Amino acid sequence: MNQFDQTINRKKTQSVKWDTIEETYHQEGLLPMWVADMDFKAPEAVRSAFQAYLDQGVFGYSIVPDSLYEAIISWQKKRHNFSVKKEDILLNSGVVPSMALSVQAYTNPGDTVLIHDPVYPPFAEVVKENDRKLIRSQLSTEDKFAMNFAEMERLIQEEDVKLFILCNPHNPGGRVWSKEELQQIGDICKKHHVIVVSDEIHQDIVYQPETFTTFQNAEPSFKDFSIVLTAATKTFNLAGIKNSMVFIKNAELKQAFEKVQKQNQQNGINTFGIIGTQAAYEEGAEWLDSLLDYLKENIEFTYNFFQKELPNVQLSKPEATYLMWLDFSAYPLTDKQLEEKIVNEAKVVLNPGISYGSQGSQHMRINIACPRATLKEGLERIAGAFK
């Protein structure tokens, strides 16, 4: 049996994905296909590293070993042709916390921050909760997602934008922004002195023939006004270990980020984050390659299912991530009615598209990172509700 076909009972494991749905929707028997973690075991190498730490039985304060930095540097070079040095790397509890710190480090209250629409909801949250002005540039969602560069430049000029937060690969659209697209956005931000924060947490979950380009590889000068956020946690299903990387090659930007980190006491790292990240990067490549094959098959399965069973639901195959963006606009339903129909009639929980921005209206995001049998059940439930 394929290791990813194994069904794991995650109920009553304090899982956000599995154990919050009943209190959220007040009913039993719901199938969660929402929160972006996978229903697969982490690689054996990671579990063995955790077990060795557990066996020694003492869980005091930990130092960060050079071997972790070496693993990060090696992974970025091998998988993404991205050269970083130890002095370019800061560690933090997560990509979203790092995003919040970057808003604090590089802008002042009242400053304007630009994001795309639709995009992962915490992008907007970290801006608004830090008392900055939020501006959205709408992505074209015809066929596949595309940036509107003219609108972005206009907004940057009119609104005096100080910071742009990029999602690459894009969540929920599954786009891997091309080197040329990154060069265009970088040129605009460079011209208008806008700092770029690039969330690249999905960088490893990219399907051939697509290739991922980190923002700082798009053009050498981009390192002077950008920072890159990533982690092993999305790749290897380790969200709970709370560790991420911040790559900053500009000394001034690094100093500003470190200052805010220290002000917020955000420079301590979870020991499991240290151990899990190092083990994953050192020994997880083969597991990841097998995972990508399985996820790609799940994407094909999902796409073909909707084409055959629910052709009125529009969707495209993502170039990256294990998330698919479903367009239900053919059905005369409000966003609230759409969510209620899927929950109450299909007994499936998806992420409402409207939470990603106005462009997400009448859309839903589905997580296909689960055993094929679970996926099939979820899709059949959805089809049953709409037929």
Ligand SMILES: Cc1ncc(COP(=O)(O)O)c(C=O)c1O
Contents of the next structure:
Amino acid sequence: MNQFDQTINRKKTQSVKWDTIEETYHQEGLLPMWVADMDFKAPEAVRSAFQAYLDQGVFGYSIVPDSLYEAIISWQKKRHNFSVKKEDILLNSGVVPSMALSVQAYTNPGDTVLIHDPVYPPFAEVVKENDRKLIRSQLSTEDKFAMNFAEMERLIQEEDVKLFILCNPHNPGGRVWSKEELQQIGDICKKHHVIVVSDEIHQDIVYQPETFTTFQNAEPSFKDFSIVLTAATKTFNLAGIKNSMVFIKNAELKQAFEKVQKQNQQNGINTFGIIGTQAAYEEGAEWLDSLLDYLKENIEFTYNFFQKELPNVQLSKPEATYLMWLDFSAYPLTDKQLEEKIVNEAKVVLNPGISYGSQGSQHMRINIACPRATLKEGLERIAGAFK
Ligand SMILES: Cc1ncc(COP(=O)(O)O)c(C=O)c1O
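What would the structure be for the form predicted together with the named molecule, given that what you showed me was the form predicted alone?
Below, the chain from earlier opens the complete complex, with every other chain and molecule after it.
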């Protein structure tokens, strides 16, 4: 049996995905296909590294060993042809916390920060919660997602944008931005002195023949005005260990980030983050390759299912991520009615598209990182409600 076909009961495991929905929607029997974690066990190498630590029984303060930095450096080089040195790496809790720190480090209250529409909801939250002005540039969503470079440049000039937060690969659109696209947006940001924070947490979940380019590899000078946020947590299903890394090659940007980290005393990471990230990067490559094969088949399965059973729902195959963006605009439903129909009639929980920005109206995001039997069950439930 394929290891990813194994169904794991995640109920009563403090899981956001599984253990919050009954209370939210006041009903039982719902199948969660929302929050971006996977219903799969983490790699055996990670679990045995945790087990060895658990077995010694003492959980005091930890140091960050050089071997963690070496594992990060080697992973970036091998998987992404990206050269980072130990001094370029800062460690922090999650990617979203790192994003919040970068907003604090590189902008002042009232400054304007640019993000896309649609994009992962915490991008807007970190900007607004830090009292910065949020503006969004709409991605064109016909066929495949594309940036509107002219509009972005106009907004950058008109709104005096200080910081742009990029999502690459893009959640929820599943795009891997090409080197050319990155060069184009990087040139615009460079010209107008906009700092770029590139969230690359989905960098490892990329399907061949697509290849991922980190923003800092798109053009050598881009490292002077950008930082990269990433983690092993999305790739290896370790979101609960709350651990991320920040790659900063420019000394001034690094100093500013470190200062805010210290102001907030956010410069320590949890021990499971250290152990899990190191084990995953050192020993998880084979597991990841098998995962990508499985996810790719799940994407095909989902795509074919909708084409055949529910052709009014428009979707495309993502180049990256295990998330698919479903367009329900053929149905005359408001966003609220759409969410209610899927919960109350299909008994499935998806992420309402509207939470990603105005362009997400009449869309839903589905997470296909589950055993195929669970996926089939969820898709059949959705089809049943709309037929
Ligand atoms: C684009 C993006 N950034 C960040 C995160 C979350 O990162 P973390 O849990 O490390 O804060 C997610 C999770 O889905 C994501 O999709």
